[in-house]
Structures are given as C-alpha cells and as structure tokens.
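Here's a solo chain for you in structure tokens, the form predicted alone.
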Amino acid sequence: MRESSYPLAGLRQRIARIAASGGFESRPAEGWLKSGHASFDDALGGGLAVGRCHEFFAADALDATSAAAFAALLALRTPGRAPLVWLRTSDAGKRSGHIYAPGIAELGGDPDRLLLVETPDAKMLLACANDAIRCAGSAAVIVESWGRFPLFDLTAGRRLALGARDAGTTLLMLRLNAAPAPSVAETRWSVAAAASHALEANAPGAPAFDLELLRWRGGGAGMRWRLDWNHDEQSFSPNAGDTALSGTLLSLPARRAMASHGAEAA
C-alpha cells in the first residue's frame, strides 16, 4: 500500500529539500527540548523528550492563541535551522488566528524555519501528520486540530508516537477546543493565557503562561509552572511578577470550566 498520495510525496520533498539546505546534521535526533527554564526543565529530567508526542490543551476555547503560541515558541528553541512543519485545517485561521510571519520574527523566532500546511479537512490533517513526522528532515511537527478530532484516536496517536519515534522529530499536539482524553503522548499540558507584567514605559510586557502538568509518562503529573517568553534569550523564563513559582509550590487561579471544550471538529 502507497503511504503518500501524491500531494504528501510533494510535502516529503518539500521538506526534504529545506532540511538539506538547512542543517539537518544541527538538529538533535535524541535528547531534550529544554525551555530554558531551568526548574521546569530540570522537574521533566531534561526538558520535553525528542521523538516523542506532547499534547498542548488551551485551558477553554479563550486560550487557544495562548497555547499556539506556547507551542511555537518551543518549537522554535529547537537547534539549527531544521525546519518546523505546522498543520492545521484551512479554516483554523477563521478559529484561532492566522499565523504572521513578522510576529514569529518579532518573539525572537525565524519564520524562514517555519512550513505552513493546510489541509481542506481533518482526514488530511491526519494524512500530512502521518507523513510530515515521518521526515527526518523536520526539527518538529506542530498538528493543530480543533474540537473533538475522533479520527486522532489511540491507534492513529500509536502510529503517529511511532513515526516520532522512529523519525527522532518531535510531535506536538495542539488541542484546540478540546477535552483531555486518553492517549499515547509522553506528556499533556494545559495552557493558559497569564497576566503579563508592563515594562519601562508601560510597554506591553512579555508573552506569559500558566502551563499545568496533566500527565507525564516518566513521572507525576500536577505540577504547575507559570513562564514568561524572554525575547531576548528566547526562552522561557520564571513569571516576572512571582519569586518562586516552580513545581506543586505554585497556586494558580482556577481555571474556567472545561465543559466549554468539546465542539466537533471540522
């Protein structure tokens, strides 16, 4: 049986041919996507394991462009300049926002890394997925869906950790609208947007998260972190407005309902 229709044998290419030309030795097969935070990065034993799968949930359908965000500025901590696949459906723009190049460039990110897929529905999505992580080529692969998307079921989760895996890219699940399930991811987050603190002037301050641990498969789950995105660093730093804030030690506010989650996918 064909993997590849012939438009996914183009993407392999595509793909291919940019990681050719951009590095593909720089980009580490094993190891840890590390933060930059080091108590959260030091909580997980590393950072966020490469080749492995991580399910990022907004916290309610409000937060979805907080965890795209989160999401991508992880991604793009990745080494080198292999590049990073996003997929999403062609209507996710309408949902959660398009995605700019110069605001990626602006947050300290290189777009030029960054290959944008959108698929006319979800059983593409999940088509591109099986393929793009398969890329050695790529430094990760973000697949964002919205809702309940029934096709990523725990077998779909099994072949795509499998790819991962064996691919060395690391896969982050982006859950937009959508409530934790059971799944074969290494770790799964809740993000949520957090109070960003001004700087001189009154400037907008940082981007800022509050990220909940809801399951590791190396450890507990619970822990609670809240993080500043540093520009200048790019990477992730301790929440300008707290002191210390790694771990079970931090109190978040609760968070909104849940039950808002859950609205079909496309």
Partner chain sequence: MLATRRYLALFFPFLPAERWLRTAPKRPDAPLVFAEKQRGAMRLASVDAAALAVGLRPGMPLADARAQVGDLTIVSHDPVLDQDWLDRLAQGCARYTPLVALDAPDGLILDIAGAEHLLGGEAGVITDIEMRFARLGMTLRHALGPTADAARALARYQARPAPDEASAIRRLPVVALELDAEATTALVRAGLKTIGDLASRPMANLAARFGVDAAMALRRILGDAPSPLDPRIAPPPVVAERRFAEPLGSTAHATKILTELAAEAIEDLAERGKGGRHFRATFFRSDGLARTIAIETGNPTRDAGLVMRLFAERMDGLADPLDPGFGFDMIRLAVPRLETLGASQLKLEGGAVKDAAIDELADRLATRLGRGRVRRFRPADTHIPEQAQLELPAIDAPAPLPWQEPDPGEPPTRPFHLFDPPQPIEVIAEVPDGPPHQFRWRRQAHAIRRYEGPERIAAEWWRRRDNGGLTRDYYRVEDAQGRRFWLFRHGLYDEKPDPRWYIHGVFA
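Go ahead and give the structure of the form predicted in complex with its partner chain, now that the form predicted alone is out.
We keep it simple here and write out only the one chain, dropping partners and molecules.
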C-alpha cells in the first residue's frame, strides 16, 4: 500500500512490527486460572490467562454476588496459600453486602487467603489497584467497582494491564451494575445466577452460574456456559440441571432476550 505521507507510512510499519513481535498481547500467558471444567478451559485455550486483565460484568445488579463469587472461586482454586487481594470502595458493603468469610469457607475457599482493602472512593481504588497489581505473589487481584467507572478509561486500564503483565499477577475486574465498554481486558464475561439443581424436598442446590463470553482477544466471543460449583472437588462442573442437553456449549437464549419475552408475557 502506498502512503501519501512518508512519516505516516513509517509509523504504520513500526506499529505493525510491534504488533507482530513482543507486542503487548502477543506474549504467551505464563499460566492459567482454570475452572476445573475441562471443556470450558479447553475452549479458552487453557483457562483465564494469568498476568492479564479479565472483566466480569454482573448481568443484572442482583447478579453482583454471582459475578463476585465466580471471580473469587476461580482465583481461590489456585493451589497454595497465595493471598487474594480484594479491593472495593467502602460503600460496597451497603450495595452488594459485606464479603462473608463463613460463606466463602463453606464454598471450600480459604478465607485466610483474603486480604480486603477498602478505599474511600473510586480514585483511591484505582491508585491502590495499581500498587496491588504490581506486587508479585498474589493469587489474583479483584477490583470491585459499582456503576459507571469513568476513571477506569483505556489509559488507566492499560496501565493496570501492563502492571499485571510485568508482575505476572492476574487482575479480575468486577464491574457491577455497569454496561460493557471497550477496554484492554483479555476476556470479558457476563455472569448471572443460574437455577440450581434442586436437592431433596426442592431445596436450592449447589451454586450455579450462567456465563457469557462477551469478548476474548484470543478467539471468538458469544460462547455460553452453565457451570455448577462443586465444593467437594473444588472445581466447576457442568450444570447438573442441564444434563439432558449434553455438551458444553449450550445455545441458551440470551438472558436479555429472555427478559424481554418475560416483559411481553406480563
């Protein structure tokens, strides 16, 4: 291609070179946060890449707990006692509830691994996240934000992602009550609660999650899963309620579409 402007052509070539070799995303991942569910992990090329930024959107404000629990359980699956640094603003407890360690213990996670950091505001949240992400030795860093997070723009996101890559830590961004927007995340997920497999006497069963892969740098998006958390195995497994539909890639109707049908019916 001939460029009308000589310097512009040079710049384009340079960008192409950077992208081809040693670019920001081209470096191979150093490890994976695995769900324990083989076909889920395989579909993602091994799991969620360590040293990268992953975003979890709650499908609805009421799904905040599901999104938080999914990210935390994924991080707490890493063997050893590496701490999970969880940053949230101090009003988060009023919105989505306080993180309840006995509940995490009953899910099979070790609450002693949690290091909770509460910041007075979103600005400090981002500043502390930058420190936390550069600190090697954590299982992952969860940054929980609520609503629009204008400070977390592309520049701030890139700074965090670079810090994560350099220190080899994983950044799990919990975006509650927010709409997905362009970002530097390696993967972006929408997480919702799914109906559990009922136990005797119609009691609610094991935690179940409805996942949609909204974006993945390494491949296509739009895949959906229904996963159960099996606390005895400390791993995710296919949703027991969906055994009739064999296979892992379930072509469920989109939750948002379901909601609109529901509205029509009402």
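Residue numbers count along the first chain shown, from 1. Note that the rigid core is defined as the largest set of C-alphas that superpose within 1.5 Å between two forms. All values reported here derive from a predicted model rather than from experimental measurement.
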Against the rigid core, is the Cα displacement of P204 between these two forms at least 2 Å?
yes
